[in-house]
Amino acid sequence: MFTPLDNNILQEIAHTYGTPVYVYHAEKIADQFQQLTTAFTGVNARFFYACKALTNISVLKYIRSLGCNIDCSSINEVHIALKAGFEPTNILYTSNGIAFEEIQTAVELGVNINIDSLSNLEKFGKSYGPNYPVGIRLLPNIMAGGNLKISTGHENSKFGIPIYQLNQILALLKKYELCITGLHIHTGSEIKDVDVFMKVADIFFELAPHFPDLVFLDMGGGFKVPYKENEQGTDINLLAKKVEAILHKFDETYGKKFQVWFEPGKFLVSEAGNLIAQVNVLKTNANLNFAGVNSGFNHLIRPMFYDAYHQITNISNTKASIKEYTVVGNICETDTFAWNRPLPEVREGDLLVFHNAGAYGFEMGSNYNARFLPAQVLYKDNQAHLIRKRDELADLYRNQIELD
């Protein structure tokens, strides 16, 4: 059973490696993956970790050790996955508005490929014909996800080939004798409603007869994880039951057993990650108590970018009386993590933990204001392991060419 990291361990890591620092709990990642595999016992399913959430090589190696596959959104992520030890057959590259040269490289590397445009599908047909199996990403016109910024399946989305262009897809299939082995739909992130995935399955059910080489049905990812107390995530057990039923329907109707693929990213790593920051200054104005920390949206952009909520705890003064604080960063922009958040009394020097920060935290980090990117630590086997050093001044100069 998973046991969260206690405050003593988090404080020790902060004191050892400095702040701000990202801490990932390997045991929580394993627990999340086990939830998936247990729920889908008896279902012919494959899970590909959407590594855009967090690409640290040590984390990827650990996820590979669990038996998980990997989903990549760029050819560089494919290279990182190979370096982390994933076999090409266990790597999925889902392209998005990319140059055809990236797809050519993916073919040379021998990985699974999903293509998301008619243009690249035609180029693929001309280059490879029936000689390399390929999947296609479809745009289903389904609105889903936590907000518009993380919804990818609606009619105005840039992602995928619109399903109303089916005839053009089929024309290319016939013209180049394409071996289309997979259909892929990803509708967004933070999807709590299991029926959204069933809408995707219904689309696949209608399309399947058009693709004689079809092997897998890729339903994407986007499972919701709870950010607030008493909040519920996606009911994975219910999803598994409904997927099992729809696969049985496919078998009964078409006499063919399909494999279902999922691409969980945030689901695997979000709750495993914490960002620890130190309080630099306390300030007050007529209405607010500000707690200014030694971080900002250059380290955790989600609150400013998505209006995302992250639970914050003061691990240095846990038993103090509760006061409200507006927690802000130290960069020269508005970078508010939380407004009027109830916290045990905050003092300068206290450590604040931003929970559920394992996904799209460090990965979206930057050196804005010439600030350093934080260190990353993986807590594994009851021990903290440094898996990325904090930036140093030399890192800010790297790759710059200084003119006289």
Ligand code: LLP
Given for the second form:
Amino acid sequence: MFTPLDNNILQEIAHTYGTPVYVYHAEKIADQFQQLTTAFTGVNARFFYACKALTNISVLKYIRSLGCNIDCSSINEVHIALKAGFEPTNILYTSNGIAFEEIQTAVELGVNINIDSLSNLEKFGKSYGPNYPVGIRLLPNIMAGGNLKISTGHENSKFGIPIYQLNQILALLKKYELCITGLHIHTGSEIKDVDVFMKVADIFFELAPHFPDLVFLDMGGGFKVPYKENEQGTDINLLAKKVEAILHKFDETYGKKFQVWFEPGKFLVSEAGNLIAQVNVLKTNANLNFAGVNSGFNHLIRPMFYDAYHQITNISNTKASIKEYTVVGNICETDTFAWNRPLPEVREGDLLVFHNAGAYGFEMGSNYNARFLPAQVLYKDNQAHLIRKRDELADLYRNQIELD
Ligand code: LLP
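Now that we've seen the form predicted alone, could you pull up the form predicted in complex with the named molecule?
Now the complete complex, all chains and molecules, led by this one.
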């Protein structure tokens, strides 16, 4: 059974590698993957880790070692996945808004591809006809996800080919004798309601007879993980049961057994990651007690960008009495991690841990204010492994061309 990293280990890592530092707990990633595979034992399911959440190559190698496949959202992610040792057949490239050249490269590399526009599907048909199996990403007109910025299935979304353009898809299928092996729908991130996936399955059910070569139904990612204490995530077991039932219905109606593909990002790595930062400054302005840390939205943008809640713990002073702090970063603009957050008394020098920082934390980081990106550490087999060095000044100059 999985046990979370204790404060002593986190303190030791902060001491050894400095702060701010990202720490990922390998066992937690394995535990999450196992929850999925256990829940879906009765289903012919394949899981593709949506690596946009966290692309560090050592993490990817670890995820590969678990037997998980990988989903990429850019050709560079495909290259990184190959470098991490994934077989091309275990790589999925779910493209959006990309130049056709990237699709050509993906074909040369031999990976699975989901195409998300009629225009690229037409180019694909012209170039490859029936010779390269392909999936298509559909826009279902389903509103789902934690907030509008991470909802991708509604009618005004840029993603996918709208299902009402089915006739145009079918015209291309016929014209180029396309071998469409997969249908893909990803409706958003942080979807708690299992029935959203069932709505997607209903759409697949309607569409399946139009695609004679169909092999897989790809429901995307988007499982919700708990961010707050006592919050519930997506009920994976319930989802698996419902998917099993609907696959049965496909089989009964069409006499075909389909594979179901999923592309979990957050579910696999969010809770496994912590960002540790140190308190630089305490100050009281008006009625607010500010705790200013040596990090900012350049390292974890989710609170500022999505109003996301990240649990914070003070691992240097766990038993002190509780006070309220507005926890801010050191970026030279408003840069708030949390407003009026109750925490055990915070002192300058204390270490604060931001939880659920494994997904879209480091990955969405930047060098804004010419700050360094943090180091990354993978805690695996009871040992901390440095998997990315903290930036240094030379990294900030890299690629710049200095004119006289
Ligand atoms: N598949 C596709 C096609 C996607 O676009 C995404 C995420 C996923 C899978 C994985 O979704 P997940 O299981 O991680 O929810 N930066 C935002 C999340 C953006 C998600 C983008 N697409 C955040 O930090 O909340």
